[in-house]
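The chain below stands alone and is given as structure tokens, in the form predicted alone.
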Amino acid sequence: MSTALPPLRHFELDDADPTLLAGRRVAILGYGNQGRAHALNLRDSGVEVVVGLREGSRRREQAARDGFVVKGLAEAATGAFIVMVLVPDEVHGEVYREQIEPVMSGDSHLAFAHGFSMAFGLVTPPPQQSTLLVAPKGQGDKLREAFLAGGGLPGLIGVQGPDPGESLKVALAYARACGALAGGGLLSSFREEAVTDLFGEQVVLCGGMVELITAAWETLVGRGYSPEGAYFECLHEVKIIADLIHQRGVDGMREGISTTAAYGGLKAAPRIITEETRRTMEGMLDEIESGDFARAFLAEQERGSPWLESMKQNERDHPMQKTGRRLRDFLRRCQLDGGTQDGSRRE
């Protein structure tokens, strides 16, 4: 049988057939921020769910008050056509070991949202498992979001297995219920996604940038400028900027703004990612790819991540983020003071 997937690379909602779900049980493993969202959404597109928790986890109420059936992890995946697992990366290989592979069936199809541990080894199913990369792009809340609006976040597809035609087919099928089609969707795969993932969020969303808005605040601040303002224009406009680039791109980003801010940008940028910089993301993007990162990662979190907890909390403790709490606060008053709870002006 061909190994060969289809040559088309981009799917919108008419590529997904929904019946292929019809009558069939799928299991949500994990019910966190991802969790709820896939469960919420697949349950109101008429598909059946099954929640698998551990024992005492303290996701079992909330998912209970939500109206789901919740079984443990692999009661849940017994007998489900799709078992999506939505725990944290971190315990995907054990999960998959002790509770999914023994009670898993030949016709049933084993998903993610992340391709970290099939990228990197956590989990290797056999040669005959079908395996689903269903992956929205944004966080589970903005994808309930965007699912009651009557829309959907963008997502990226992948399958591995002996019939990839076929196990594309069960993809977009629960990337249509789940709410990741409807924003469009792209051909990927696990460990395309799992590496540029990292990447971006290390160089860019959660790494980059924040050091970048702390030390351009810690310049202002260490000149004598005042904490609140450094905050409004190092971090509180990023938003705005952010949903322009995101609107337009970064062209039309660039005739959305001032011509003194287009002019400074552009003379600014290459004195602050220079070669240098671009070297060190070379650099991380090898240890990405090689698995470093990967190792590093869970053995901090075998150890209980006392480095993590320790940045997080000098994170907390940072004069930026006691700024920001006592802007944020004052705005919050100055709204609900300018307005009346339905929302209009006070004359």
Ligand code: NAD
Given for the second form:
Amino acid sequence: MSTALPPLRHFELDDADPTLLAGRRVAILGYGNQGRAHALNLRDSGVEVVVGLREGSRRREQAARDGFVVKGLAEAATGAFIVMVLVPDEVHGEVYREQIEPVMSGDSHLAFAHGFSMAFGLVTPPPQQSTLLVAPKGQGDKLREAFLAGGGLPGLIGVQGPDPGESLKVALAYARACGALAGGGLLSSFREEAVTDLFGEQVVLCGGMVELITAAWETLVGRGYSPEGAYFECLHEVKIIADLIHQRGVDGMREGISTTAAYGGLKAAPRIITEETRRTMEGMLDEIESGDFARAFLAEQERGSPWLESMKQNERDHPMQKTGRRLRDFLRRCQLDGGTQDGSRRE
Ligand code: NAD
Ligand code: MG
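Other form of same protein, the form predicted in complex with the named molecule, not the form predicted alone:
Zooming out: every chain and molecule, the one shown earlier first.
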């Protein structure tokens, strides 16, 4: 692998001009996890926000209670300077075609918080359409929490359209106002954000790591070790190492653990992640890049997610989850019992 680093393509708060959004309206379509956080943060940044929701959406009441003007999707998008699409990725295509495209004007910007629908052809705006990607790297409630604490989450920023420079200015102003720049902004693209996001969640975060934990737990328990002990070592302690890696990088983590753990870990690594595993990763990346994964996911959604639901049920029924529920309860109780009323620890 090459060791030469390309220049960091990054943005800070001062790179955004907040006056770009002054006196302009932003339509937030969808009021779920991301939608609510974007809408509240934008409003607190002084931006005029209108929320767009389907007729009969349960979220209408919540958005109105939060003090927003709530309209239908097309009605909200009409005349907005930025139309931020925060409905689930799998419906971006129909919402764009039916509600947004017919009302977009030449000087308005279409925006997304994830590159999926643009990268895999669900949404294909005309070449003259300025399209923005502002992808906060975290859930909506975390975005709101960080914003209220005076900061924000990191965000990936991308643009597409006839005047990328102008689109980037608008994307940065939006990112700043919604709290996705104070944590640092990195230049990306719809495709890069979508592919790397899917690859990361499949291979590491929600796929590989989870199966590694489960298989390790099953191995220990299969040999008669206690389910609680196995849970503690193979799952509970993941957070300790993840925090260390997050703060110091892998090499810094290695310096912060015991010599036994450092030696054992380095010896084990290539036996667990073998050449075959690496080939499998390549194959998965091929499936993501070619759009095969996106097509399979959308087909599953079409069918009403029977496979996903049954897999989630199997996971809930797995004995490791039962062990986890019991152990987490126990640990929580001990923590409560171990603290005095003013929150300090008992000796
Ligand atoms: P969500 O499911 O929490 O909310 C979706 C909203 O869309 C709700 O208001 C829902 O009522 C509405 N909606 C659902 N189906 C609809 C339909 N057919 N037509 C119109 N409206 C419909 O979704 P979310 O997690 O906030 O995701 C929104 C976008 O943000 C997605 O592109 C997602 O990839 C992106 N994103 C999510 C996260 C996250 O952590 N959840 C992080 C970054 C980016
Ligand atoms: Mg993801």
